[in-house]
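What follows is one chain in structure tokens, specifically the form predicted alone.
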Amino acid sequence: MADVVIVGGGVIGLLLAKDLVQRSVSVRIIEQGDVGREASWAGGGIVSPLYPWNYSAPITALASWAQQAYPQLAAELSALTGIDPEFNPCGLLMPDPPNRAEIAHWADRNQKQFGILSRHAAVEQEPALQLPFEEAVWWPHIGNIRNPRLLRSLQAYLEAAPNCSIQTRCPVQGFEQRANGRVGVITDGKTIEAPKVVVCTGAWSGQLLAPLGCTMLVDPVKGQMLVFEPRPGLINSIILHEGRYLIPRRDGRIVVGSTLEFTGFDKSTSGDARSALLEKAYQLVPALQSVSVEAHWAGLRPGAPHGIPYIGELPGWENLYVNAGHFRNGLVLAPASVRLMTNLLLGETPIVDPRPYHPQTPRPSAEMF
């Protein structure tokens, strides 16, 4: 028996499962398809909310941690499997931002580094952007993350483990409730037992635990995105701009995203989205009209209200806990919502304060996200 199960083979699954290999934690994980190839594998992987002074202070709290913390992981999981996750320290640049005025007083509360370029200066920096703007914004320290590879090497670190095991393509169909308040987990007709389980399975989350009386406001949320072909150079920084954005690959390659649409479970892709996304990186980089697209996809975020995710225990059950809702911030977020939910299995010193994330906090309905 492992000492802890994993329901959930996406960044936060696998993260959650090498944080407690490394503590001697034993560790199997349920996967309902292949692993990290939901909205892990979908997203963009900027180490950044897009617009952080309009997220709240637990968005913030786990976002400054984990921007720490990529490098030092990054440069781990490279050593360890020889898969380079690929983080790239590129720097974001947002022409003409929205709420401009309430960046510098963020900023200086949370002591993050900004700039701010006139047009001039963003061209000279980023000579492919021709968008017509006043002057942008110049976050030195945002990232991004190949997470496709991210992902991959994560597998590979766990695979290795000998206190992991790790099941695909098997879908988990609920919770054997006990009269003692703990639940065992019901897949493939059998029943697995476990001292912890934790839940993380993004947008799949609240229909999950629903049956146990659990009341989780995640919905899924359609993101659709496109790659360009290697183009070495064309841009160096993220680039966004209305909710738009540009991520330079270490490769030369280019990723465009990304929609938001509320359609259910359903993960198709579309024209009309492709389109849209193409107008926007023509009017950033008109260069790109003569590179070829190499993919178009769709992924499903966990939306949950504000975008907090729900960390912790859940109220009623012994053995049970959660960690899911992160919304478009799964990547980024993902090294410190695991390592909080690792020091709440462990009972260690919480690295942020847990009570914002708790399952049971209320979270107000009302503005989603």
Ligand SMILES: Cc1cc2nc3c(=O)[nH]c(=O)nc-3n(C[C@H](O)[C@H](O)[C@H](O)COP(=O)(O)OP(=O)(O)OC[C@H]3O[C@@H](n4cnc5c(N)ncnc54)[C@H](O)[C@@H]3O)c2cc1C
Second form
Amino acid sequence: MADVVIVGGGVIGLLLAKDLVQRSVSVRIIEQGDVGREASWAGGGIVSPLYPWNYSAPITALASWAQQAYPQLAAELSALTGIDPEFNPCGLLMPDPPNRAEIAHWADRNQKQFGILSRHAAVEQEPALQLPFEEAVWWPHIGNIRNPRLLRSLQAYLEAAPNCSIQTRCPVQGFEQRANGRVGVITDGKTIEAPKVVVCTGAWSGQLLAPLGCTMLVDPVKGQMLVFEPRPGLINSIILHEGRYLIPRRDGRIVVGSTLEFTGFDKSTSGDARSALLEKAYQLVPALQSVSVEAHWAGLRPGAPHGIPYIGELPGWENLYVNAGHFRNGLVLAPASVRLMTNLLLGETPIVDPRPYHPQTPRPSAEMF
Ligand SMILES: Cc1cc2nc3c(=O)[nH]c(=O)nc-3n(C[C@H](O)[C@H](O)[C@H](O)COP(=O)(O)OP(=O)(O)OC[C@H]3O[C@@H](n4cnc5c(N)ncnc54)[C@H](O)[C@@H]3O)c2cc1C
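Given the form predicted alone above, I would also like to look at the protein as it appears in the form predicted together with the ligand.
Expanding to the full complex; the earlier chain stays at the top.
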């Protein structure tokens, strides 16, 4: 019997498994489809919340910890598996961002470095940027991670780990509390018992946990993205404008995101979204009009109120935990979110105050933003 069963093999489940097996805890991952194919694959991989000053202190605390950890995590996975997650410390440029006063205040409070660039200086840095704007905010320490490669690397690491097993195509239907304090994980074929169980089922967490009487709100929020074929050097940094962004991968591909759609579990792509994303991409960098779109896809973010993830033991249960609801920031938050989960599971000193994330802690409101 594994020490910990993890339900869901997205970035949260896989990274938690890595954290635990590296502490000699045995882990079994149970995934309804294939691992690393849902939101964590579909996301953009910006290692920062968009417009970070709009987020609450609990998000900033996890994001700051994780931003420090990412370069080393990527290097470690690359060395362990030969699959480089291609962390790109490219910086982020925001032409004419809203709320300039708030930016300075937030950056000062959280010891974040930023610069103000004149249009001339910004265009000198990004010559392909053709948008009319007056000045830009430059965040030199924000990068991006190539999330599909991060997931492949994590999967390869865990498949080779002697104390980890991965069971795919095995949807979990529910849970039962055993008299011995263990948790039964109910699947189609059988019930798997474990001393501790962590639910990392992303956008599906609300529906999976609702029958347990949990009041946690996690709803799917669709996002559509495009990627252009490689054009190395066309842009060098992430460019964010009016909620849409271009992300340069290290091989020259440029990812464009994203839409926010409240359409349930539907993952279809649409012509309207494609047109809207292309319009923004061409407005920012007209030279992209001569580059082919390689792919267009959609994924389901695990939307939770204010994007504050639920991390901790489920009320009324013994040894059944949740780590879900990271909304738009699951990739950036993942290293810190799973380390906190590990701390709670193993009785370690937590890296941040766990109270804001506890499933029972009231969120400021039920709104997503
Ligand atoms: C378009 C888009 C852009 C994004 N951009 C960024 C970004 O730039 N930066 C950032 O930080 N974040 C970004 N995100 C958000 C980020 O991708 C998510 O917050 C994060 O991936 C959530 O990870 P997860 O492991 O909780 O969920 P998922 O990756 O969805 O994994 C959950 C897993 O649980 C499995 N599962 C569900 N139900 C069951 C069940 N009953 N039994 C067994 N298995 C089950 C699923 O099949 C899935 O594999 C973006 C998301 C999208 C969609």
